[in-house]
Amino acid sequence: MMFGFSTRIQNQIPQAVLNICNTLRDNGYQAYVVGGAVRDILLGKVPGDWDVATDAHPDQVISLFTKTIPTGIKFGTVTVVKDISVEVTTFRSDGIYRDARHPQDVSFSTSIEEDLKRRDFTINAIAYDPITKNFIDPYGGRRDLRRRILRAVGDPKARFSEDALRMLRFFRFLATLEFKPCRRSLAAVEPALIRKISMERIRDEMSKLLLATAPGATLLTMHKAGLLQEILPEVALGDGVTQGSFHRFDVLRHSLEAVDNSLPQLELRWAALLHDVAKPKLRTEDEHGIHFYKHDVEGEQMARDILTRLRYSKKFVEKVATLVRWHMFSVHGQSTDKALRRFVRRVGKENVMDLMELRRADILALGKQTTCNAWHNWRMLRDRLQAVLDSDTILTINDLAIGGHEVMAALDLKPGPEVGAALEWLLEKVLDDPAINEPEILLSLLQSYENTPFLRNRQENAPLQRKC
């Protein structure tokens, strides 16, 4: 990481941003590159977004550029569209924050220092003038970047009470930048304030935090500060819940270790964090040891509740809940082909390798020495499951050689649940012996299906389901 290198930072600023700054300057206004872009360049990263601060008011900005979008006129923000979209915001000072999220009003200013004063952290309160090639850094943001310390601007209690989401952003930056917290800023966290923040905002910050390289330590710091209890009380309950001789860590720390050892995919990170979420609720102990019976089943529902509360999509919730439900799967490297096919059928093709990755992270999170034989078995199972996925093996109803129309004709049925039940019955037969997946064989099997108790009872109790 290098600092004071105006040539390098100048070379990384897109021409569109330089043109915007030059246009503003040519018309008598100030213009600075600010925020995360400056921070990221100083850290040797490639910025994802670009922001310009100016003393020009929104209407003046709009008059200077051909294509603009009034993204936040009330707060002084206009998006200028050139080769890229750049947010151009008027210097401002914020009024009173009555909802712990947004200022009641803002006042436009002519001072870049006044504008930087309202920002959250010192590393985000650095401005760069691409014309004079000078930094404006009144709060020592570059110094904190060198020391890798995250510090609030001014009074941290005031910053967090103004906008409670800043507390969660504090921990997100700790994780993603791998910084150390300023003690005074950490001590200023007031967990109850986060209740004023929408679940969607919390979800977005948690998603970014969990995708950090190794977020476990930050999540533990969040727990010690009391914020994890507010956001994920079910996870926080794992603190101090011991698991017996096979585990080095309690439930909470084991889950955080699993997160660190999982691949940086959001579904996997959430599954790792929640895979044992039901253990504190279900823990029992007797002369044979510590038990968590059916924690995978209970954990599935708890995962659904947690992620639904955080407003994740139904598809995302279903994926994570499925991984939590089946993380205790019993197939192994020596399982029969039939057992492996049934396993894939049960959990879904799309979840098989993710479950193997979750199992790998779970094993590593035991904190105990794992034998070479154990990893050999894990790799054997992974390879055999991959072979099943790569083969032409029939695993779903759609893979059957006949479909619903043939079943309805053979059994004289109208569309309804009986058709699906018959197809499921055929699939079970084919999973046992894939060679029978031929139209003639399946149709002949349906003759015996007519005599199953299920269909016979349905026919006796609901005769109108038959075709007329």
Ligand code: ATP
Second form
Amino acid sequence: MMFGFSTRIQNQIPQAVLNICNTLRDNGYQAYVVGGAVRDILLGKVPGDWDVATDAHPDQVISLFTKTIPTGIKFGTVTVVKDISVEVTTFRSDGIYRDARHPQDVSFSTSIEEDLKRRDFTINAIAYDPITKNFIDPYGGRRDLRRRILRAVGDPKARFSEDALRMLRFFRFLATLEFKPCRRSLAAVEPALIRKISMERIRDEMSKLLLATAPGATLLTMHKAGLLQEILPEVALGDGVTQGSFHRFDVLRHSLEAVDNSLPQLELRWAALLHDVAKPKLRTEDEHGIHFYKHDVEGEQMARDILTRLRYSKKFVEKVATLVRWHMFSVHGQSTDKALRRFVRRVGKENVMDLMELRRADILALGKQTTCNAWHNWRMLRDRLQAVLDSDTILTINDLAIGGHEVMAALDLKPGPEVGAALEWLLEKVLDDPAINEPEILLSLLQSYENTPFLRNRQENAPLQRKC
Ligand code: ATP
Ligand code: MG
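What would the structure be for the form predicted in complex with the ligand, rather than the form predicted alone?
Okay, now the whole complex, with that chain kicking things off.
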């Protein structure tokens, strides 16, 4: 399988990377493929990006290649652009880390061993020379790959306190590679240090972690190490919060099961993790059992706060918050067409199938035997909702047979919120009976709208809104 792979690794290195290494060599410099690419190839995976380490200084690298971008000159990195982009970084030895984030200074070095020493994990500290076909592996990275163990290079406490992001990278790699933690490295995690790290960097690692095949177990390990509490205290609060007889798990474990059972799409993974986030603070118990009234409404706001804190985009935050808000939807396989149309309208067409996926994950995460009937019902609902989405049924005011202009003319209104309110009113009628979506019928309906108390009051109290 993995070893005796010289030929295989050689075949997998793109020509552009080989050319870069050859050019550096021909000019008297050392050149190694390093980092995640070597690790991924040895694991039989396709590397995402390619890193080359060299003793050439950045200006020397720039002078050797036609197209380069000085992406991280201060840290010795130049991106060489061929048919792919390759990061070429000068061997470094990092100075003192004062703030648990960045080295105070970096100095360039002439030795690959020195460069590997500053890397985070043994499996990320292997260099491969594509010309001599030799590995430089001073920390037993290949052995750890074979044993599937994630281990910090050298003293884990020192590594984590130099750069606290490494703690989160530790859990990220545990999840994505499905490795076991080295006990000493795990014990070295010092949760409070993560406060030094920017939310953006935390967000990026969390995104990668959540997209692992089944990150639940790692998130639980992260919780036991105290790091989840630092990053997502609201989620950590679910530990030990019991939920009654439908559920096998407490709120935390149920949420983690939901993550594992949801499709590997970031919005869905976050929605699964946060769908019950309000439960710990809303739990009540009486003679009828355990309740979490309005946890969907409260959860929406909490999800918004959490993801905004982590600097996700507004669009992303709103998407996840909406999924959390409606995860308790009550339409089912036998609901009326009218109810299904109202549901689609309320949650938005674009969220319907995501909510169905979230529901599937939520059911699986109950951790109980699910009856065939429940799945039959789920499929029936999905197919019927799909039919609503595929049909020409109108679902938004834009689908109405008349628009704002006609409404303004019919009701003698100026542009303003009243026009929208009238359109919404018409839409409600049309959702009940799609056949009435004809201009004449809607215009005649508006006559009865004109007589509603709402409009009469508004007209009396706010004459300035009227045209004349
Ligand atoms: P991936 O690209 O799959 O996210 P990777 O291991 O390639 O994983 P990169 O961020 O591309 O991660 O970094 C490339 C290499 O740089 C790593 O393999 C590791 O050797 C080193 N490295 C990255 N971040 C750190 C860090 N915070 N501390 C020490 N070494 C690091
Ligand atoms: Mg990489």
